[in-house]
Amino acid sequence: MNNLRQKVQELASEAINNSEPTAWFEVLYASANGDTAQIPWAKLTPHPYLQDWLENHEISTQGKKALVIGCGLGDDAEALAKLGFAVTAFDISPTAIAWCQQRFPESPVNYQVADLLAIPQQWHQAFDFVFECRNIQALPLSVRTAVISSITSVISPSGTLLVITHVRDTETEPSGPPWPLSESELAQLENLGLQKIEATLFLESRETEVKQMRIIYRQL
């Protein structure tokens, strides 16, 4: 797993060094030849805190449209369509969008090659529900910013957000990927017009304190 991690660490400094900071997930998945073990996020399950969330709330999904944000390889995006949301589920890897497909060739879900700093107009304010795991704290700081603007600008009014990330107690910049996100920078998705709904802390080891965030916000 070591190994696993200091080749994110590579692929991702030589990306930012490219001035291309999302470019190393397509040569992640694709340098993987259909290993999952070599995706270090791909658990090929709905993540826990999810699945957690989705079982302890009523949740109305009858004609909402659903929007999964860097899917990996589906498995969350598959959950929402089984709730029986219209589930649209992107990421910037064609790799990993074409071993969605490959995993769940019979899926109700839209899977699509798409960019988060690029997001297609079309996406304006289209969706009810939007999942974001991991996505923010798995790009630096230089496009923070530009990413939670994004990601807020395909909530619909009165739409949700579901956010899972890392999160960390200081303001100073953090070595990564990931770079877990400060308070200042979870203020910005308030700033942007939603209400924060409800936010359960996730300490995941007691022995290096990493720290772990599900959130719901609200579109205003």
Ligand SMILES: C[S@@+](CC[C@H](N)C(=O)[O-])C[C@H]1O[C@@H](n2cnc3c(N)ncnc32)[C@H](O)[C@@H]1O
Contents of the next structure:
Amino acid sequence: MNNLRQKVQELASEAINNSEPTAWFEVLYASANGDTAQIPWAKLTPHPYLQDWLENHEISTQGKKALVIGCGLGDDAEALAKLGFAVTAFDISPTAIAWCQQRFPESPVNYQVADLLAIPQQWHQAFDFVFECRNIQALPLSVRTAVISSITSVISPSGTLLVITHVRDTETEPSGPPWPLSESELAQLENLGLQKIEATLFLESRETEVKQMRIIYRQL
Ligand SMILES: C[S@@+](CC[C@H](N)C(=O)[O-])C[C@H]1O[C@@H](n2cnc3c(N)ncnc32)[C@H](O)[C@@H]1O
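Now that you have shown the form predicted on its own, what about the form predicted in complex with this ligand?
Entire complex below, previous chain first.
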């Protein structure tokens, strides 16, 4: 295990042992001291599966509001803003949000510190396009149902949810982070009223068998 992966595992298990599964993100961002190489998911470019989807679909953005959940260092939010969405992007880590504002000082994105598990009331059913990338899997199974329900709650009637996530083949609890999603966990999104429109499986490496999915849902 490399040093950074080990650090993430240690911070996450300590936070979970203290019953604060989201507490380690701020510790990680703050201890990076502005060095993006210390943030394992930060690639300083929009996620390629988001980029690919945006390039290959007709998307109407005029007058539309988008929400980026757990926005990290902001590259996905910036990509959606460039396309014409009015974007709100939030993260639980104040350091991550300050970092976004520092990286993109002229940005039209409304960057906010907020907790997915305590969504502001005014965001309820407020967004035409919601982007959820690798955040559900970053939180343990103990909060999964609450996280999924919270994500669903911000989509407007007939709005779209784009999810990018690692998936697992069994219902057995995995060791994480990340904790990839099972079929029954993904099904919770449909049980909450979303309709699956499109699903693409990406097999990243045959050796590690890491599987990711990009799934598009529509709020009925
Ligand atoms: C694995 S990273 C993914 C970041 C980004 N979405 C990406 O794919 O590059 C998880 C992000 O979710 C944020 N996060 C974790 N728990 C959160 C919560 N309860 N509310 C909001 N953001 C949260 C973390 O601070 C971190 O930036």
